[in-house]
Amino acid sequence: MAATTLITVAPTGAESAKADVPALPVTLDELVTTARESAALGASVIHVHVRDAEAQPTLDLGRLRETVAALREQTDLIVQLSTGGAVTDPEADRLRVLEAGPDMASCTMGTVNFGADVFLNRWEFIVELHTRMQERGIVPEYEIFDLGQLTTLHRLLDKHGLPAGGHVHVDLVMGVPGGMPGTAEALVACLRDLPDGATFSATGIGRATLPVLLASLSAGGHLRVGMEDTITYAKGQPVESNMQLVARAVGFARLAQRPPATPDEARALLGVKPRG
């Protein structure tokens, strides 16, 4: 059993319109007002998708590229960029992210159904993401939307060797319509398939977003919230922010007598190379 939680926020996604949900970070300023207060609160880790002038998800490199400098300026978060973007994003694109030069960077292990859509990710495009950021020193965690991803990262493991860093990190998405449901029997299924040594936070989406978290946090796992994966507290209840989200799950962790990571904790934890 872990002693502490990491706690990862992911405050925007790809998926919701701004329109829609008024509280999205969308901005710069936006997004570096939520990690410098989600910081306080007890998150180590921003997962980051970023979005345009006209508030829809991008790729541009330019774009990422300053949105990772922003977060080490002004926060010491670990800082975490989506290689899955959006759903309809070319493999290309999606690759190029790496040139933005992050801590992490999410490695997808399959192809999953995604609402009505297909969030596509081929072995030959796990490979390459895989090996790119072993060569250029950027730490993946490992995404895992059903079981049988799982037996795709041995697989990746075995042929083509540990990530950098050395240390191998999944997030289970639980409760993606399409993929695996957003269950305790679901977590404890992937557990028994986790490779020697790994880590694991749970990333429940909608209303799995308080089953998966006691779940996880009860196996020693950790834990990943934000707006990207929920944007309604309880019925009836729009969540307000992303430091919503994560003060609940700061005060479940501290509940199960695991209180939040410090980033150098979590750099630690998960290889990352110590800032500066």
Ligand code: KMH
Contents of the next structure:
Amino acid sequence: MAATTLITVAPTGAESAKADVPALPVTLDELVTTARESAALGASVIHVHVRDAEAQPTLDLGRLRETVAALREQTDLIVQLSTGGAVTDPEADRLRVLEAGPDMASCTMGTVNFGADVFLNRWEFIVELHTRMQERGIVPEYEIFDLGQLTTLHRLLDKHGLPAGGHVHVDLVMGVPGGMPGTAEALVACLRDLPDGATFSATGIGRATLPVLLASLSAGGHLRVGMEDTITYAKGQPVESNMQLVARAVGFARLAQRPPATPDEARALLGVKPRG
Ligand code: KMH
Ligand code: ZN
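One more: the block was the form predicted alone; return the form predicted in complex with this ligand.
After this comes the whole thing, all chains and molecules, with the earlier chain placed first.
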């Protein structure tokens, strides 16, 4: 059982509209403030999607570079860029994200129905992402939306080798309509198929947030929380800010006697190069 808990904040995502969710951080200032406050509470990784001037999701390379630079300057968080983007983003744009030079990037292990949409991740695209990250020294977080995607991860590692940093870290994204359910049973089913030595975090979408958080902690896993994944704190109570979700995760981690990992501890755990 890990002695500490890695807490990732995923503050924005690509799915919610600012008009519907005013507390969503969409500008660089809002994102940096969220990052600083999340770090002060105990987060060690930030999973980043950026928005354009109209608050729409974008993979604009200039904005991504500016965001990576600002987060590095103003926090010591591990900066993880999303290569998932929005379901409408073309593969070429998703690959280009790596040119912004983050510490980590997400790398999804297969195609999944995503509500009424399809989140497309072809095998050849997965291989391209994985190998470009190896070449650039970017540490992947393998996103798993369904059990079979862990089989794809084994195939990827067998055929194309370990990721940059040599450590395998997986994030179980549970409760997406079209993916695996956000239940303790589904989480436990995934554990059997994790690669040897891998660490995992888990996040539950919407009402799956709490069951998944508690199941992950009790199974020795790490946590991802944030408004990318849930905009409701409790029944009838919208999330007021990402900090509310990070604070709750930190509280549960402390109760489990696995306090939050510092960013330096998280770097050592994940195989991310030390800063500087
Ligand atoms: N927005 C989803 C389509 C990732 O960041 O890598 C994909 C996603 C996963 O959020
Ligand atoms: Zn994401």
